[in-house]
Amino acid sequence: MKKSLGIITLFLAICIFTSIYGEGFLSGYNLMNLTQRTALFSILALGAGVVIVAGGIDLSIGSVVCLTGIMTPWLLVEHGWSPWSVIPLVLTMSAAIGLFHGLLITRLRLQPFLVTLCGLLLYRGIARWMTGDQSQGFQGGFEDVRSIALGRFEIPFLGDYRLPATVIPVLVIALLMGFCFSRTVWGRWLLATGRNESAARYSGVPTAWLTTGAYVVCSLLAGFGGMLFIFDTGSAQPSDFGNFYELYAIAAAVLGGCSLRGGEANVLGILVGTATLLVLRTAIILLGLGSQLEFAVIGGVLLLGIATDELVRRYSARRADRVSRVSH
């Protein structure tokens, strides 16, 4: 909880400021939409966090969201497949993408940045070619399947606010990740891999498989998030669906306390970091600053997170050096 105190304080401060100066921020409709978007982006951010903990990076998240999101209605509507066939297929394909990335990085020793950057271009290109660059949607059908993302639960005493059903899978994923990092040997090994991959490998930790598994989890969650996004929006254009979503995911993970050097995990911080970014996005709109400023804010937040991480690292190193000198 202490590790998350800073981002929680920032989140509350932004909420208070926006509620005072942003008209309609506290309305049930706005809070419901904000909760929905936070839940969807949290799935992507949690996946990005796993890769960052392992000392890697995944720039293909947005394109995986695009490919899986576009493929879902393409198979359901255009080709008449059953949802019971489409959903497992799309999730399996997402996991296979992560396996592909992991093997390239661990077996061929390619740089994660370059591998996933190529993936960013590759998967969006496939989605555009596959659909002829045409919008894909459900055309008013498949409401039973879309209820996974469109479901709402009534909360007593909260007026017209309805809790989105997407909060449930986010909480399940977050609890599983938190348990893995804090209570399992695999989680501790993954943290050790991120801190010092060579030392962990010489200590007998299967670093290659753990790194590959991290990319599988990231792409699997991106694919799952892509389906939920398309269920929520109803239709999408492959040329821009999921654009820059990887920036939201990475920025939320870094802002939440995941060091880009690897080896540090904070599941609660990732969730609050995601919420902070979405509240900032809403504040920009409600305060009339123009949506064009959105990516500038994300870039500034990411830069702030990186700078803070580096300053904390230097302070910790100096402190450890002083303690070492005193002890000797």
Given for the second form:
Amino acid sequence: MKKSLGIITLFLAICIFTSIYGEGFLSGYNLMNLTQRTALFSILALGAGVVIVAGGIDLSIGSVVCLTGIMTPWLLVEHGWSPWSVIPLVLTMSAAIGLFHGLLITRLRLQPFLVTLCGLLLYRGIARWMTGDQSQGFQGGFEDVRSIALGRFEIPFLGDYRLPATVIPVLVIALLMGFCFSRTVWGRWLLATGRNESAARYSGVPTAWLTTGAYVVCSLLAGFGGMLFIFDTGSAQPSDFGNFYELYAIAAAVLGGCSLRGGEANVLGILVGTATLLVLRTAIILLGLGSQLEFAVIGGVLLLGIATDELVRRYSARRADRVSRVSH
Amino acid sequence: MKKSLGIITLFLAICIFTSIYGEGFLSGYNLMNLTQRTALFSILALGAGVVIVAGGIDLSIGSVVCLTGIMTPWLLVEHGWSPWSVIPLVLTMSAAIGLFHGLLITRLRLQPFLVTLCGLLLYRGIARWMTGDQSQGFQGGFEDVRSIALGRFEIPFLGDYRLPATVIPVLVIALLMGFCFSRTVWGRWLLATGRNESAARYSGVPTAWLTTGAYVVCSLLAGFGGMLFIFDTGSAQPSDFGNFYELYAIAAAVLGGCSLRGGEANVLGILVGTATLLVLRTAIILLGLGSQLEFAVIGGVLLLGIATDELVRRYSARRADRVSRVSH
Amino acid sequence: MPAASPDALAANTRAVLRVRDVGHRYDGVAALAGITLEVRSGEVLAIVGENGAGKSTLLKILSGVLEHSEGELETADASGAWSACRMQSVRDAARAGIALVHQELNLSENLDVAGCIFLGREPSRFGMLQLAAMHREAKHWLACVGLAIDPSTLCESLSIAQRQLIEIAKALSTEARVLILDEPTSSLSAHETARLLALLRTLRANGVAILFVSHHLDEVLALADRVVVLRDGKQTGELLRSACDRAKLEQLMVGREIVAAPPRPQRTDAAVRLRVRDLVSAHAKRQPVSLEVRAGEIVGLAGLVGAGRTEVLEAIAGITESRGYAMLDGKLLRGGAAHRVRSGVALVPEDRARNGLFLENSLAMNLSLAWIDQHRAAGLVRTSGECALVDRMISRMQVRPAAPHRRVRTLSGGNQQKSVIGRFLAISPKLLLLDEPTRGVDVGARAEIHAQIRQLADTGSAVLFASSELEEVLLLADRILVMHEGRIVGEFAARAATEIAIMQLATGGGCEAASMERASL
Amino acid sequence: SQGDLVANQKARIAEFAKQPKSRAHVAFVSNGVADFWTIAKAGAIAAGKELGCDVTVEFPGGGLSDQKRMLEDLLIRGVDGISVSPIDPKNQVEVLTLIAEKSLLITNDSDAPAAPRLCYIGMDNYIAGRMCGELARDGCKGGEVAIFIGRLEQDNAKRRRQGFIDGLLGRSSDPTRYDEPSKVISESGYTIVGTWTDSFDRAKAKANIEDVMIKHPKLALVTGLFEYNSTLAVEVFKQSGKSGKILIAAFDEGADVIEGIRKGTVLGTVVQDPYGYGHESVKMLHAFTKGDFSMVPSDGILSIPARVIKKDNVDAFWTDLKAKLEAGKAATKV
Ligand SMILES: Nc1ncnc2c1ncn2[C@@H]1O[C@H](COP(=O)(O)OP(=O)(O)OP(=O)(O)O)[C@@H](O)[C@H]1O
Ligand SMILES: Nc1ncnc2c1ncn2[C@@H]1O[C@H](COP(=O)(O)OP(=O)(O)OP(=O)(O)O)[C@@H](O)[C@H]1O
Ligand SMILES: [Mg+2]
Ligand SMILES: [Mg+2]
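Please supply the coordinates for the form predicted in complex with another copy of the chain, as a counterpart to the form predicted alone shown previously.
Now the full complex is given, and it begins with the chain already shown.
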């Protein structure tokens, strides 16, 4: 909680600013939309977080989102498969992609950046080739399956806010992950591996398997996320679906307090980091700034946010120092 | 040279394959085009290389390319400034961007990934806002200035191959950089800083200044590259100019042998790495594979290439071991 | 098992691990060949040898970190039946009841102390950590090694010596049948060392087999039951404790006897080179420190682990920010480390892996890094001069193997230490600060390094060093400052100092406590 | 229920007739970021100024999901009507339905007949493509032809390309026809050697043209179906000395293309009227808020046809466009 204070403050500041100066920020409908988008992106960011904790990086997240997001309607609509076979198949495929990355990285000792960059190109390429660059969508069908992402729960006394169904898997994943990191042997081992691989290995930790596992989890979550994304948007174009999502996911994780040096996990931070990025995007529209400014505002606010966070931290460290010295 | 053997082999293999199975690969015109594109991208990749050597990463390269690429015609055409003021201004601005990154990273100790990711968003955002999303171009004018990028030198006995003028700055930069790394104190210091920042500091290396310098060089080269790119293409749209170029630049540098852990430089490798990526793109068209397959082929070939490289290296290490054991 | 009396010892020992003709090659080069020995329970087997003799390599093979390329390992099970075993990973070794304390620190520093101690073997049920049990047990093992810190402290915030003790606690906590310690005392001061030796004696009495490596021959002589001497990767002798003394060991190890250097004339007339007044390191809440070092003088800082010596040295070198001031030759020292190195202040850091070495770079690069700046011409490296310097430093520091292009990671620990000192000796600084200068360096090379430091002082440089080894402080220093809890509590001229007097000040306690510790060695 | 939604929207407009909105707020959403849309923006802003209503213009830069997000956010701001250019009309019915439920929906540039839109403002991309194809057919009697286009996933891109092919080959008019992009088509003296995409990367787009010139040295004509594809073709031919030797049938009004038409190196260009899309969209939505439904033609399609610009009408066209853009820019600043 204390570690996430900076990002939580930034998040609240943006929310408060937007609800004062923007239109309809606090409307149930907007909050519902934001919950939904945060939930969707969080899945990717949590995956990215696991790999970052393990001291690696995964640039292929966006492309895995694309591949699974394109394959789902492609198999369902174009090929008429049943959802009961498509969903497991797509998830297995994404786990297999992660396994592939993990093995290349741990067994062949290739650099994670290069392996997953190749993945970035490869999976999107496969998606484009498979579909002949045609966009894929549900064409109004499969309402039942899509309700995984589109379902909404009525909540009494909250006006037109309805809780998106996607929140459930996200919460389950986040809690599980938080629990893993703080309470299980494997979480410990992953943290140790991320910070000092050889030290962990010398302590008998099966580091290669843990690293591989982290990539599997990341790709699996990316695949699951991709499926939810396509259920949510209804259709996608292979050439741009999920573009840059890896950067958003990594940014959210890093913003949430996962250092890229590895070995630091902060599940709450990741969720808040994701929410911050998405609230910022919405704020730009609600404040009527125009989409031209979107990038500039997001970049500027984030930079200001992290710089202020650092300065505040230093200042308070110095203050604490001074206080304790006086009390000496 | 020996360190770059893997990438050089991959490069030659692709060239030979394409010249056998593709059409016109060895034509002077094609080779000229390839030289030109390699030269342009090399500038970015060399910049990325410097930051990677210093143990950092710069994700803002593409956006700096966009900003400078957009500003050059914007100032020249829309505002009617003279090239003599625009070129220095644009270069100074890109150096200032690098300085800004460097100071944030070394003084405020922010993570390079986050700082330059914010940069990625910010500079493109500024370019979009400045121009109101309107594409900028030279509208047929400024032939003299553009000849920096479009000039061609006749070379006797080489058919219709003419040497692009951009090769000159690239060679100068590459030679200077190679010289710096091997012969100057600063190059040594940068290598040391990238390897072990703390040990370098204990040894009297002004690590903060060197790191800052690396970011300045990288952004300056990105800015220079952006200018050449716009001179080359003639016009650009702020929302997509230079998109993903940072990934290409980093990929080229890493492919060329710069480890992302820092402290390893290989200028020749960077040049060959860049050429490999670009030849691959051309190969896809000359082999008639269709642009849908582009991503998949590049990703696949690169992955195969680096994996084979690693396997060959291991095999030869093992062989050397066996031979020396027998001879013992 | 009941504690055995010394004469019951022989009866109680039983071979548990056999090494037969074991050898190892790194990239085809033999580092170890034809090692044959037996490890017995209830016995301390010391392994001694020069730097690069292959001690660590042997220990790594026994503990599954390295896989041996020649020979066989055999273990005995409880019933005494022998079976050949391949140790392919640390897990295999752990299963066979073998634990290793590495020469270099290997902790996952983002974990807390308890987490570090139990990493890989956390008490758990279905994968869930049992944190309470873990902390309880961690406390027990910390108490064993005499470390009074909370098990939930982050390892990042600990000093080298504390980390070393945690490594030891970690190995102890495996309750291994065979405990292997690679220079466990190199960063400990006498106090902790005495404690550790006592602990090892208890373990021996309980039937644990102990393999022990140290460059401190008095520790070896105080603890070992048998001594194996390695030289250039080969076994050159195996002696019973009763059959060896210091001179004999030195002879076997180095091939010659080490003669103590003659005492240096005391300098009281020379000008003050370094003047430190009320220095307080910014990140620690300490008392201000004041001291002076004259030109040509060698001053030693003595004290216990955590006494604050490192902080003083780092503050003078400009590594950490500080208040108060330090003056060199009457000029105020300003700025960061880079600036101070230029004005002639060099610090040989305590943590060589983290702050000293470029492990993936060549020996040459490591040796010349500080020199190239001093001798540059218009920013260019004088390459021919650099080659000459590297060769000169390799022979001066006796780095082995003398291969300038070897990656420093492939050097043995002691040789790594020599290359760090060499880097700073190469620039002949006006003020040389050394933090644990000969950690892990063998007796022969240590004498040589001491000679080099004296030689530098003779040219008029000031030398200030911190060492946890009283012996080294007494041997090298002209004047000794004793630190206790961040303050300088006393000063001795070298001739007037005795170990007991220093220990008394360093512990802040009575004379008896200190002398008892020495006696127990 | 789509019919219901249309009726529902009409009822709301009827409400407005009784109680007109004092100051309307309407939105115009593009399908991407391009000069084309900047012109449309100028039109929208100009109309807003003329009529005294608030106009928000948004350009989604990140494809489908980005457009969806922007539309949802605009609804939160409570806009009275939205004119949108759907990226993938077949699959975007839901979000369009959502707009129809909460606001008033019209489409521009590419139509979504399956959605409850009140009107479509624009032209038929197939017809515009045919115009370009016929332009090429007039200027170039047979030979190898290459097609360059940003990407093919967009509905309008697909239709435009098909129109071009059918127009060039003199086939009958059939918008549902689809030729695989990777197939070589040889018909009536022309050989269409292929279609190349670049995902909006200009360096890549330029490289595409250069590489295709090597692979097909006998190229007689190229067409760039997005604005920058044509501009870059002009540029590449100028640099390689092929100006006038390989003909160009262009699309949209890039400055270099206009220059090329003047010089005769470009056969001509098919221009749409983005200014009109923006202007008429705002005008129509504004009329809705006053309860006025009369602007909507009976078939629900307000056609703003494309035009062919050749040497004879290029100057008049260019001065008119410049003036409109300047006016738009001035209006944005205020
Ligand atoms: N990873 C490695 N690769 C290649 N050679 C190595 C490697 N590690 C050690 N060596 C070489 O093996 C030899 C034995 O080294 P080892 O570390 O076992 O010595 P040591 O006896 O422990 O010395 P020290 O007292 O300095 O710790 C040395 O010559 C060293 O250079
Ligand atoms: N990097 C650090 N961060 C926070 N605290 C530290 C750090 N290094 C040391 N300390 C603390 O400062 C105290 C003094 O440590 P220091 O290393 O200066 O003592 P020392 O006399 O050099 O002892 P030794 O080096 O033998 O441990 C120690 O108690 C330690 O816990
Ligand atoms: Mg050793
Ligand atoms: Mg210390």
